[in-house]
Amino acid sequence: MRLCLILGDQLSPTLSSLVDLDPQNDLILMCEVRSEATYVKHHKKKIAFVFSAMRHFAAELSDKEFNVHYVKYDDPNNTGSLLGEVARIVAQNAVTEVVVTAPGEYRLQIELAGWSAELNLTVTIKDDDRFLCTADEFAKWAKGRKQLRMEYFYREMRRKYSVLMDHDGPIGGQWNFDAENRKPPKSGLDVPDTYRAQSDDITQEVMALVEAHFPDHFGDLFPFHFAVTREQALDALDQFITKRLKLFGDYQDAMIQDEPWMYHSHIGFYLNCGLLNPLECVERAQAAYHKGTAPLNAVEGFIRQILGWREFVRGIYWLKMPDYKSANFLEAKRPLPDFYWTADTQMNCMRQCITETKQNAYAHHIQRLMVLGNFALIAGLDPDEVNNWYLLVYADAYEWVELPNVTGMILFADGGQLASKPYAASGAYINKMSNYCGSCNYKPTVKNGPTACPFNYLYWDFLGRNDGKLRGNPRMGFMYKTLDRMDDEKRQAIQDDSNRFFKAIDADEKV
């Protein structure tokens, strides 16, 4: 007997371990289990929306009559590990082999390396097949390369499936459209609801499980509308790809006070756990684009999300793990605020980026990116604090995805082996793409002093800080030209306000 395990971001009827499997003669085995539950203090969402799906899953499994053995996380034999449970079931059946389909985080692969030593048991770990651009291939391109940029990887992925290709060139004569993608917010957009599945008993014993177990984590646990099964997630791609994708492009960089879904996809849940594949999302969105149901530069802003930005962050990571988890660049060690867990801030943006998180396991890219993860580029927050924080409050988040946007596009902390430059940014770029500054009691015109948005003067602050590691960028020139520039009063000014921001911090004070 074979016993296959799958992981809680396996959800794929295609998954390689399952490929030629017995039914009649192997075992499934799926488990919840604390460690994999707690090694960070996941969103209570995120908890109750993979062991939901895994419990479908599982489900849909038996109905195609394969054997499963499915441990719940309160069942009182419940070892807690994988390794526990695999030991468990190898204990009580005539095991000959463990299959599994490796996992995609560097920390259980090497876990999964010692089992076969553990177990005294061939144990089997099959590729991953189901992202479009191999660990090998991915190495095998960046071979040679001074620089590994995004643009260049997602160009060959374009030529290698065919997609938006007219014979050997891009359709519309460019390969990005990503200038045509930075509209700030207007009066009256009428913004779609995301998708959102109705909870049936499954779900529902979840929730009450996840309510038991996890009281101490961080997050809102209802309302709960994700999908939990592979038909609920193709209806969500279907609802994006009919209701939202035709403004995704003129909008996806906007940000709307109490708009947290705007016209984003929201299917990095589904995607990362298995339930939608990667080249379905891009077929179906170039499909939309030929029927002339979304314009090209939405299509293409899209597809890059997938095609280029989702595989080329898998293949840094397993191309820079285990170093890439260590890294830090600029030196940064200010502990994390606590307003980052109760969004107890002056600063508009900041609190409802920080709540939406709370409300939703969710927050798109640009409040990941320009608003959350700006201030803590800026502000100088530890590396290892602001990833745990990364990876446990998104319920997208593994750390083969959150890592790398984390460490190398957020913090410049890799040094600029994933981008090109620090996305660093004063309240000027807030308030372009938002409403937040109007309702906030910082004043994103005002500079220093008491009533300027702390964005202004950290973001010199930071220039200032770290001005031997990143003057010599020559994306950074201009604005270190600016800070040359400055007079003496400007500099204190720019040092005052940032030491009194960071002892109101120190010392607990709203900011």
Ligand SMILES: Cc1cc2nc3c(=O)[nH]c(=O)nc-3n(C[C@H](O)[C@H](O)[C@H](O)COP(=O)(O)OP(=O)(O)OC[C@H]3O[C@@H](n4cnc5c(N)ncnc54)[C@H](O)[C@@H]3O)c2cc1C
Second form
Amino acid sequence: MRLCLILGDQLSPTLSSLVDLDPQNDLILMCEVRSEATYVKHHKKKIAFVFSAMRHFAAELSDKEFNVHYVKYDDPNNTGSLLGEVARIVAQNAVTEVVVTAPGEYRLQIELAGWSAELNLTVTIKDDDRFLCTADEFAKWAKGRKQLRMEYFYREMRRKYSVLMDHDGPIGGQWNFDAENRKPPKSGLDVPDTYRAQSDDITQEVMALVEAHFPDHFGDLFPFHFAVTREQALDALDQFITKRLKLFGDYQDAMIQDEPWMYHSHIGFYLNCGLLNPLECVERAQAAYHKGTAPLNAVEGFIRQILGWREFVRGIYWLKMPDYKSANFLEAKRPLPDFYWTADTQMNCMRQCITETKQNAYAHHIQRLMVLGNFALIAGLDPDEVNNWYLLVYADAYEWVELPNVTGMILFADGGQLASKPYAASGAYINKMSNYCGSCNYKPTVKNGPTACPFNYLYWDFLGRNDGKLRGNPRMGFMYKTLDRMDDEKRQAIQDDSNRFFKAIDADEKV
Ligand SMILES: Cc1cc2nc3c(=O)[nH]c(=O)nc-3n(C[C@H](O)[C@H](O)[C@H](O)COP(=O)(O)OP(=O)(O)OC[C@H]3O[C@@H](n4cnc5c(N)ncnc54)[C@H](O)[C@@H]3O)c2cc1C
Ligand code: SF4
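Switch from the form predicted alone to the form predicted in complex with this ligand and print that structure.
Expanding to the full complex; the earlier chain stays at the top.
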């Protein structure tokens, strides 16, 4: 008998480990284990989501006549680890081989590599073919290139999958329509609500379990409305395509007070655990363009996120691990301030984004990048602590996608392997792209002093602090010229404000 282990982010009916499984003779194992639920203290909603989706997937496999052994978290015999659970089945059955689709995270890949010796059995690890570019293909593309830039990778992916192509060129004559995107929010926008599934008995049982076993984990468990089956996830995708895609491009970077979902798709949770596959998302968006229900700037922008960014960051992850995890090019070492957990800060943009993260286990890209991430960058926060936070708080977080976004995209801790320059910005950017500043204790137009927006002076302090490492970056030249033109008095004010701000954070005072 073969034993097929299915992991919590492998909930795809077409999974490679399932392909030639014999429903009569082979056994499937799925287990909710302590080691996976707590290697970081995931948001309560994420645990509820993954466990509920796993239980629904196991039920669907049983309906297809597969022989499924499902171990619940509170099963008294649960050993708490994947290897422990596999060993338990192996001890009780005539297992001849363990089959598993390659895990998404490096730490599990290393763990699995030792299983054959531990179990004294053949352990077959099958490729994960749910991505659109394999790690090998990415490595070939990357080889010999001085710089890895998403835009060039994306063009090749467009050609490879013939997406938005007009013969050999891009539809519309351009690969990228960002110049038409990224408008500031306008007042009176009627943003459609996110998809809301009804909780069934399985989800309710899981929620009770999460309340009982993970009370000290971050985040609000209620209300819970994520899709937990493939059918529901497809409904969520369709709702996005019909209701929000047409304005996705226009308002991709916009932030509005108390509008956590904006025109984004909210499908990352489903893609990353296998309920949706990336190509079907791309194809449905492309079909909306051809039907005339969504404009090219929106459709191209959305497709670029999935066919471009998602595959690109995964490629970087497997190309650069394990060294990538300890990268700290800017030698940042300030501990994560407590307000990342409590939202107790006078900076309204941070308070909004953290509160919404706590409520929803979700924040959209520009909140993660230009508010929460921007602050982490310019305040010089320790990459380990920032990575831990991002991996823990979002329901779509898995290391393969979280780490490159944090270490590479927001912290520039990889020295520019992923992004050509740090995404640092002053309060002017947040003021332009959101209406957060209107409800803030600080003023975005004031540059120094106690009422000044902290992003304003921290931005220049960041450039000064990292002069030796960033001045040579051709894309930073203009900023350093501006810094060089500042007189001593101005520089001193920046220094004094930054010192005062850091002193207050270090003393756990409210900032
Ligand atoms: C600091 C930081 C941390 C992040 N951590 C995660 C994470 O843990 N998991 C995760 O899936 N995404 C992460 N992202 C990328 C992105 O913010 C989320 O994918 C997106 O916000 C999910 O919401 P959505 O489904 O509404 O996405 P949309 O904005 O609607 O985009 C559609 C899809 O494109 C993909 N995508 C978009 N941008 C990226 C990107 N930069 N990298 C990879 N995929 C992308 C996602 O699959 C997403 O679902 C992070 C970004 C930043 C800046
Ligand atoms: S003034 Fe500064 S701190 Fe306040 S919301 Fe605006 S950008 Fe954020």
